[in-house]
Structures are given as structure tokens and as C-alpha cells.
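Take a look at this single chain, the form predicted alone, given in C-alpha cells.
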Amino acid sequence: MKLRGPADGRVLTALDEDSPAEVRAKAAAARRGQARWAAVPLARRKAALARFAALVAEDRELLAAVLTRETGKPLSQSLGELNALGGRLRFFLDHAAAALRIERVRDAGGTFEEISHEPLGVVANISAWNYPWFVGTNVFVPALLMGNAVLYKPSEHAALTGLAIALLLWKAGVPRDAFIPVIGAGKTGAALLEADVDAVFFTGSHATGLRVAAAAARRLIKVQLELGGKDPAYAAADAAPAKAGAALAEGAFYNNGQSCCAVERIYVHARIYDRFIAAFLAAVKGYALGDPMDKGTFLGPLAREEQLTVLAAQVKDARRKGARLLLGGGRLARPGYWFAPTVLDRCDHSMSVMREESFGPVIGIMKVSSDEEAVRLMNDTEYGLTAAVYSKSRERARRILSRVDSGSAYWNCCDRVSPYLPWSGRRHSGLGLTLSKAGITAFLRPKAWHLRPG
């Protein structure tokens, strides 16, 4: 398997892909040491779990480089995104006893009747690249906190990363046999799917998690899904034009729109709209774009050539039913695999942009005269992540967003996430969640105890 710089499309690389034995004997192994990691006191867990934590803050520097030359992240957004990654730790770690306390529900006449908490055994986590430090340690951190061995597929367009991953975990004192990094593209997650596993979280696409779905539910194995967005964002009457339109800009086009959660449509009061497209051109064109590797750069390239087609073609069909193109509009004219930031207006749901997501720098804005009309068009789609609004009034935001059908609602903020509020999508978004304290027993299984005295 071939590696390729995404900034200038060179081999940085070669790996062995996992062949569908190697997968098997991988699996037979982490049912093997789970039993044996389960067995070591909690303290002990979070002990390692906590060197871990520190061995990421101490080579963030390195571990930022390789991120940016293998997804294309410019340098000062991968370091962001270590930086930001030991308060997330840091919550798991303070929370995972509570998580695994014995519940004494109730005195039943002499039976007493209680809730303990078990791991769920050998977890497959079949992560992304787009932020493979956020999205990996959701899953694997609690995971091996509670018990579970640890089954890692990171994405191709970030194996190296899954492999300091792996490499941080063992010198941090977790057993080689309890977290196992599994190697390769589809073909190897299709083997991880059939492997001996007791669960399987996926954080991908909407079509390559229905085929997840549909493998685990043919065995009956827990499965959770992180899956896209096609995030809206409505500016009413009385934001501020100016304020929302450089806070959008940036959620639209922070790590080149490639983010579950990113600003995907734009919905703005017909009031303010003028206002608002100045203030949103202005800030996208005050982004530097260049070198990832340079502090200094805000926009890089994307991290998969074929998502450039797809981008192409949203940009083409917009425009030929009417939208105005302001900015960029297609590929540059350089080596890897870049693509001008891109503002069209003036568009409608007849088009694609407005529809389907499109994970990269291209943003469709939409006039519209009314909060009704507003979220009659947030809701019409079938994604359902997050969704944000930009006013003045706390009450008129929330009276929109509670009326909105999305998992995470934003009041003058977006593209945002939290360790304490649950992570989660309805619809195409996605099936379960992550994040907060149900996202730690997410991988745990009760089991429930009568308890009579003799």
C-alpha cells in the first residue's frame, strides 16, 4: 500500500496491507490479551492511559509533521488538534471509575438487586483521517479503559499516524495484545468486519457505514456509526453580519472542510445578506494558502485526489442552475491535490451543494426572508449532525434549533465539540454516539445481579 503526500502527490511510503489471515490471527490475539488487560486494576489502566497522554504531549512537534505530510492538515491545525487532545484524555480519565461502579438499584424484600458493568470484549475501531488523534481516542481511550482490547484500523490516508499511535500506547505500558493496529483499505476492514469481534465503531461515510451495518447486524455484534453531515447555518435578522460572516467562514473552511461537523450550507436573512456575504469573502480571502508544512497556512490541500471530482462536479451543477460563483471554482494548477477555496450564492436545493455532502472548500449560501423558511430548509435533508444559528436573542436561536432535527445545536458558534456533551448524528449521520459520560460506558455491557442471602 503506497502512501502519497497529498501536497505534491509523491510516495512517502510503502505498507504491507493486513491480508485476511493476518486479520484473523490479529483478532485471535486481542481475544486472548483482553481477557488478561480486563483483568488489570483500574488504576493501573489509567496509569498507562495517563503516560500515554504525556508521551503525545512530549513528541507533538513530530507527531503534527507526520499528520501534515500524510492528510495534507496544514502544521498549525495538527498541532491544534494534539494540543487540544489532553483535556479530552483528561476527561476519560477522571470519569472512567464512576463508569464502572457497582449500581445498588434496590431492597426488594431481602433481594437485593444490583447493576454491575462489564467490558464488551474485543472492539474493532475502524477510524478516519481527517482527524485521526480526535476521532481515534473517542473510541480506543474508553475502550481500553474499560477493559476492552482494542482491534485499530486507522484509515490509509493516516496509517502512519495509526502507527505512533500504536507505538505510544505500547512504550506507554498498554499490552501489545490489547491494542493491535490493523493495516490497509477496504479490503482489510472488510476482513476486521468478519473477524472474531464483540463490536465494531465505524467514523467514515454514510454509504460505507450502511455496509458496516449490514455486517455486524448478520452476527448480532454491537455497532456504532459516526457518519457525515450536511451541517446548515442560519444568520437571522439580528446577528451581527459582520461577526457571523468571518465565525462561518471559518467553520466552512477550518481544515479545508473537511470536517464531519464543518459549516456544509448557509442559510442568511435577507435583511443582513449583503452585509454578511462582504464580511464572509473577506475573511475567506484573507486565508493564507500554501505549503501545509508552513505555520502560516491556513488552507492546504485535500487529503484524497478523488474528492476533487466530486467537487468539480457540485461547483458545475450549481452554477448551470443559476448559482453565482464568488470565489475559486475548481482544482489549481499545481502538483497534489488542491482545490481553490469556493463560495457560490444565489443557490437553491435543487442543487447538489445544498444537498450532498461535499467535505472540502466549497460553501453554497441561500437568501431566505424568515426563521420559518429557515428551518423548513435545515431540515430538509437526510443528515443530521449539527446545525447553528447566529443571532443576537438566545431565546429566538433556541426557539429555531430545538425545531431542528440534529444531534448537536450551536448558538453562535459552530464546528465545535466537547468531551463533556455527547457526540452523536440522527438519520445519515450516523447510530449511537460518542463523547460525555455515556460515550464511556458505550463500551461497557451491564449485567444484572439478584442477590439473596442464604
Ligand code: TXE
The other form holds:
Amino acid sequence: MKLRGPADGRVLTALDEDSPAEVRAKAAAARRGQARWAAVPLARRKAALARFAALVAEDRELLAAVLTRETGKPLSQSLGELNALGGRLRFFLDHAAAALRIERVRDAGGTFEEISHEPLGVVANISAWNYPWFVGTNVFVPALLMGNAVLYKPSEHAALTGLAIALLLWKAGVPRDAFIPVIGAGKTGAALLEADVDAVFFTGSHATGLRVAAAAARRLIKVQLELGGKDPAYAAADAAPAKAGAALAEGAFYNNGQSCCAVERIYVHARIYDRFIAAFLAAVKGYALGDPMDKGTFLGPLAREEQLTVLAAQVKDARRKGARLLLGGGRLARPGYWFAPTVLDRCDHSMSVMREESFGPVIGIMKVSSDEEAVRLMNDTEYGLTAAVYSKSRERARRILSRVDSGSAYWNCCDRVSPYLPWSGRRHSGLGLTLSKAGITAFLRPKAWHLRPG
Ligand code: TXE
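Just the form predicted alone so far, so send over the form predicted together with the named molecule.
To see the whole picture, the full complex is given below, headed by that same chain.
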């Protein structure tokens, strides 16, 4: 498998892909390793993951450079991801013991009823490239802490980061058969789903998520899917247009729009429309575009060449149907996978840019005349990951957001994830959740105990 650098399209290196037989052998090793790892006292499992956090922090400059080379994410944003990792890992470490505690729930007239929590077993973690440290650790850190073994398949676009993760976990004391990287693309992922695993945690596209869910259903194994979104934001009539414009530009263009919770479509009340657009455009025009290895760069190349075609088609479709192109509009004439930051307004819901995930530096904006209209449009989607409202009034934002069918709600903020809060998508955005205390217990199975002393 050849890995190409998105900044210039040149081959970075080549890696051997795991064949189905190798995947099966790795799964068998993980099965043996899991039993031993689960028997390690929690304090030692925690110590290993705490060492992993320290090693990542120590090596963050080098790890950020690796991530930037293989995905094109600007170096400052790769570093941002690595710097924020410590807090996330601390959350998991702090809440691990409580998740494993045995609960006595009732004394039923001499019969004690208790619940204990056991690991799922061997967890397949099929991961994505856009935030490989975040979306990876959201799964494999709590999985390992709870006593599971993990078969980790990094995305083929972030395989070097995947291998670096494995090396650091092993160095930190996680046994080589408790965390095993599986290298390859879709075929390898499909083979992993046929191997002897007890659960699959997937991050990626809706289309692949459906295949993963179907494979898991045939085996009756646990499945969790973290898919994309078409995340709406609404700037209400009482929002501060300059602030909202700048904040939503960042939400739409950070990581070149390649975040599951990137702002994907914007509705702006007519009363503040012109001022909002001016602020939005000024912010986007101010973003430094260039070599992702340069710390001053905000916009780099896309991670995947295929997405250039998707974005070009969305822009063409929108313009044909009457959208106004305010900025950008197409591929940049340079080697690598570059697309100009693109802003379209006068959009409507007949356009794919307002309905299908863009996952790139393209945003559609639409004028609305009431909160009611904004709610209707925000809900006019198959996705349900996040939604944002900009308004001076918390009550107004709460009223609107409680009517939007999404897993996360943002008031005067966007494109944000917290380890303390559940990360979940509704409908086409996913199944199950990661993060929060529930994102730790997701890696456990309860056992019901009926205990009658006699
Ligand atoms: O995703 P895929 P890709 C969205 C986003 C993006 C698009 C495509 O719109 O443009 O998906 O990205 C593995 N069985 N998101 O191609 O194909 C694959 O090797 C088992 C949103 O990266 O879903 C990789 O490890 N596994 C998302 C993982 O699945 C298979 C983040 C994801 O690949 C497989 C990433 C198969 N049949 C993309 N086929 C988010 N939630 O933020 C592929 N894979």
C-alpha cells in the first residue's frame, strides 16, 4: 500500500497490507492476549495508559509532523490535537475505577442483587484519518482500561500515525497482544469484521458504516458507528454578526472542513445578513493557505484526492441552481490535493451543498426570516450530529436547539468536543456513543448476580 503526501501527491512510503489470513492470526493473538490483559490489576493498566499519555506529550513535535505529512493537516492543528490529548486521557484515567465498581442494587429479602462489569473481549477499532489521535483514543484508551484487547485498524490515510500509536502503547507497557495494529484499506477492514472479534467501533463515512453494521449484524456482535454530519448553524436576528461570522468561519474551515462536527451549512437571519456575510468573508480571506508544515498555515491540502471531485460537483450543482459564489470555487493549480476555500450564498435545499456532507473547505449559506424557518431547515437532513445557534439569548437558543434532532447542541460556539460530554450522532450520523462516563461503560458488559447466602 503506497502512502502519498497530500501536499504534493508524492509517495511518502509503502506499507505491507495485512492479508485476511494475517488478520485472522492477529485476532487469535488478541484473543489470547485479552485474557491476560484483563487479569492485570486496574492500577497497572492505568499506569501503562498514563505512561502512554506522557510519551505522546514528549514526542508531540515529531508525531505532529508525521500526521501533517500523511494527512496534510496544518502543523499547528496537528499540534493542537496532540496538546489536547492529555486532558482527554486524564478524563478516562480518572473515571476508570468507578466504571468497574460492583454495584449492590437491592437486598430482596435475603437475596442480594449485584451488577458487575466485564470487558467486551476483543474490540475491533476501525478508525479515521481526520483526527486520528482523538477518534482513536476515544475508543482504544477506554477499551484497554476496561480490560479489552484492541485490533486497531488506522485509516489508510493515517497509517503511520497508527503505527506510532502502537509503538508508544507498547513502550508504555501495554502488551503487544493486547493492542495490535492492522494495516490496510477497505479490504483489510472487511476481513477484520469476519475475524473473531466481539465488538466493532467504527469511525468513518455513512456508506462504509452501513457495511460495517451489516457485517456486525450477521455475527450479532456489538457495533458502534461514529459517522459524519451535515451540521447546521443558525445566526439569529439578535446575534452579534461580526462575532458570529468569524466564529462560524472558523467552525467551517478549521482542518479544511474535514471534521465530523465541522459547520456544514449556515442559516442567517435577514436582519443581520449583510453584516454577517462581510465578517464571514473577511475571516476566510484572512486564513493563511500554504505549506502545512509551516506553523503559520491555517489551510492546507485535503487529505484525500477523491474529495476534490465531490467538492467541485457540489459547487457546480449549487451555481447551476442559482447560488452566488462569493469566494473560491475550485481546485488550486498546484501539485497535491488543494481546493480553494469556497463560500456560496443564496443557497437552498435543492442543492447538494446543503444536503450532502462536503467534508472540505466549501460552505453554503442561506438567508432565513424567522427562527421557525431555521428550525425547519436545520432538521431537513438525514444527519444528526451537532447543531449551533448564535444568539444573545440563552432561552432562545435553548428553545431552538431542543427542537433540533442532533446529538450535540452549541450555544454561541461550534465544532467543539468535550471528554465530559457524550459524543453521539443520530440517524445517519451514527449509533452508540463515545466520551463521557457512558463512553467508558460502552466497553463493558454487565453481569447480573443473584446471591443468596446459605
Ligand atoms: O471513509 P471510509 P474515508 C466521511 C467524509 C469523507 C468520507 C470518506 O465525508 O469524505 O467519509 O472518507 C475503513 N469494511 N468521513 O474514505 O471509507 C477504511 O479503511 C471495513 C467522516 O476515509 O468510511 C478506514 O479505516 N472497513 C468521518 C475507515 O473504514 C472499511 C471521518 C473509514 O473509511 C471498509 C472520516 C469496509 N468495507 C470520513 N471500507 C467522521 N465521522 O468524521 C473502508 N473501511
